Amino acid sequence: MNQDNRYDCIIVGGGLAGLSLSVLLAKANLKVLVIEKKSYPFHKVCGEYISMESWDFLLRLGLPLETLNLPKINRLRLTSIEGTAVEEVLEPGGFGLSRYELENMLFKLAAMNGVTFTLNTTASVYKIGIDFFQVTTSAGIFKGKILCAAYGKHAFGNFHKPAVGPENWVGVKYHIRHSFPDDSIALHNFNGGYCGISKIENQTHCLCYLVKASQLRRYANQIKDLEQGELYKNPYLKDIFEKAQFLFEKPLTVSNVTFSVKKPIVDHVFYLGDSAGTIAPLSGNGMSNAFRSANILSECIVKYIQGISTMPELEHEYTVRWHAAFRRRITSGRLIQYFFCKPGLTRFFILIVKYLKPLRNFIIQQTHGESF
């Protein structure tokens, strides 16, 4: 094996979690390879709201957030299908930035810090050797002391595939221009799903929704028919779809989205971001959760590479810290999603939340973390 193909860490997937991890490890003088199936920049289905808990972390990485004039978001609105609405101050709030811009900036930052990339490349299988992993890809074979999986929701090859849940979802995203307030984020319920809107860069808003695949099938998988037949029943969504300027020629979609319970380590491979189930529905700030998982894992890996900890200690520390950081947020998110998407319960849930301020504050606390 050519020594040029040997790395301290191989990261499969160059999304938020994988890119952030690569920058952190490279800054600690590790030799890092990122395997990414696309080329930057590219759009992804994502809500594109980032909690302020990630602001200091991104500054430490080296992103010039202060110079980007990003919208600061500090108000939340929830609405039911019938139009019942509740609003609350978001503390600590967040900011808007598209995945297109954010991942492209992180990619450039990682390359500047010495991370090696192999783009337009698919990893097909990995094998465990003596003190190394061998990863076979469409661009060749690579070896690394540590293997990290940050490829998102859909596993491939012999990477861990959790049991499929009873329901899968479809994600749909648009970029639009609309008069929706710059300082707010809204979650609008409809039969079979929910839709979020918040401002991002360049006077643009992200409009993104999740719908049960079974509901979309009722409309012969025609997105426009679904929107007119279901989303328009919520008067807030009807107003958005009728008055907004849509900037994509067609919606960006992702299918077969499941929210199965996953694990942070399987077969000595370290999973982070959505690959580890960190970005569960309504768990709050999926983008921040991806950053936090990268931060935790980087600290554990650096100690191992420096000889401070053994591999069993590395695996134990990451597992404990991952569960401490995400277990409650994921559980809370799934519970909130159940009430927010269950026919017959949503209006009742909105009414309770509307008149019980302590409950509103509790929900926000469950979905927002401390700065890291």
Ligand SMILES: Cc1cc2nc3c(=O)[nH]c(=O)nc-3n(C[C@H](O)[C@H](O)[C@H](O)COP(=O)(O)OP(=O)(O)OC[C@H]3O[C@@H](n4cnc5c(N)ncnc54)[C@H](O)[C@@H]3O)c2cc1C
The other form holds:
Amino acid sequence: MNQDNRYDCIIVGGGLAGLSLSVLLAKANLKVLVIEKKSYPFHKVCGEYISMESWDFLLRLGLPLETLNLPKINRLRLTSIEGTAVEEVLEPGGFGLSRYELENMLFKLAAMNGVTFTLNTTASVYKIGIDFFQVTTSAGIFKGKILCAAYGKHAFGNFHKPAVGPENWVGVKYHIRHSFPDDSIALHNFNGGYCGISKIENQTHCLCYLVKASQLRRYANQIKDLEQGELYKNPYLKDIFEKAQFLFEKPLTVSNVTFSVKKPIVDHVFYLGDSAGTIAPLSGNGMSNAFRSANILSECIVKYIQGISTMPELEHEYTVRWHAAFRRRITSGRLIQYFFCKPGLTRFFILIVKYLKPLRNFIIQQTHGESF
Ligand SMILES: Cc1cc2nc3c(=O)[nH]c(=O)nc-3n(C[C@H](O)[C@H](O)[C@H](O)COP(=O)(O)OP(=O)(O)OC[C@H]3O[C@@H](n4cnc5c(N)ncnc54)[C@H](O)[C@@H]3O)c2cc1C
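Right, and the form predicted together with this ligand of this protein, after the form predicted alone?
What follows is the entire complex, opening with the chain shown before.
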């Protein structure tokens, strides 16, 4: 084993959770390796609405958000299948930025701070040795004192597999040009799912929907047929699909999406972001959860590396803080998604948002947190 292949911390997955953790640990002088199966920049299925609670964190990390002239989003529009609509102020709101740009900026920031990357590299399994982990990848074997799993929704090898959720979803994304207002995000309901639209950089909007896999199967997995057969029934969606200029040749898709609380630590491996628990996209907070979990984990690891805590104390602290921050949010997000996706209940949901401000604020509080 070449000593160059030994790290203080190995992070499997260079998405938002893995990249932001890598920057924080490198700033604390740890030798960090990120294993990422793709190479930057690349697109990802996501609504690309980032809740405001991450703004200060990203500035602290070193992203020049203020210079990017990003759309600030503080209005929420909800529509039901038959076209009932409500528009309300959205607090605390958010901003729009594509994953293509965001992850590329974080990648450059991490590299600038001394993080080592092995790109186009798929991790497969890990082994636990005495005081180290050994990770086997398509680019060779790497060793690290600490192993962090930030590979997102889909587990592999002997990494922790979550219990299969009750419902399996498919995500579909487009970048479009459309006159939809810059300061708003809309969630449009359709039979078997919902579709979001909000602005990102470059006079572009992100149009992204989540549909039950069983509903897509009814259309023989043909996305265009599903859109015409179900999404077009909502007049707002029909208007968007008919009038927008579509910038991708074909939609980007992700399948086998489930929403469940997994576990923050298994076998002494630290899980963060979606690999520890996936929140329903309608909460608009999965990305902030990824950042927040990286922030919590980095604080715990740095204390351990500085000799302030032992490994059992590190594991205990991360477990307690992770559950306090995310368990309720993920469960609430799934419940809210359930109500919003039941056509009979969507109207009721919209009425709540319109007339019952305390209840609306309570729903938002269940899936959001303070800025950090
Ligand atoms: C349809 C949809 C819409 C969404 N919309 C929003 C939204 O508008 N706002 C919001 O806040 N959240 C949204 N989310 C949630 C958000 O996308 C996730 O919560 C967020 O991406 C989690 O980041 P992560 O770093 O944990 O995982 P990911 O971003 O999935 O990153 C994981 C990384 O690991 C890499 N990887 C995977 N396997 C391996 C392997 N074996 N070896 C090496 N690398 C590997 C992947 O290539 C990837 O880069 C949405 C999700 C979906 C499905």
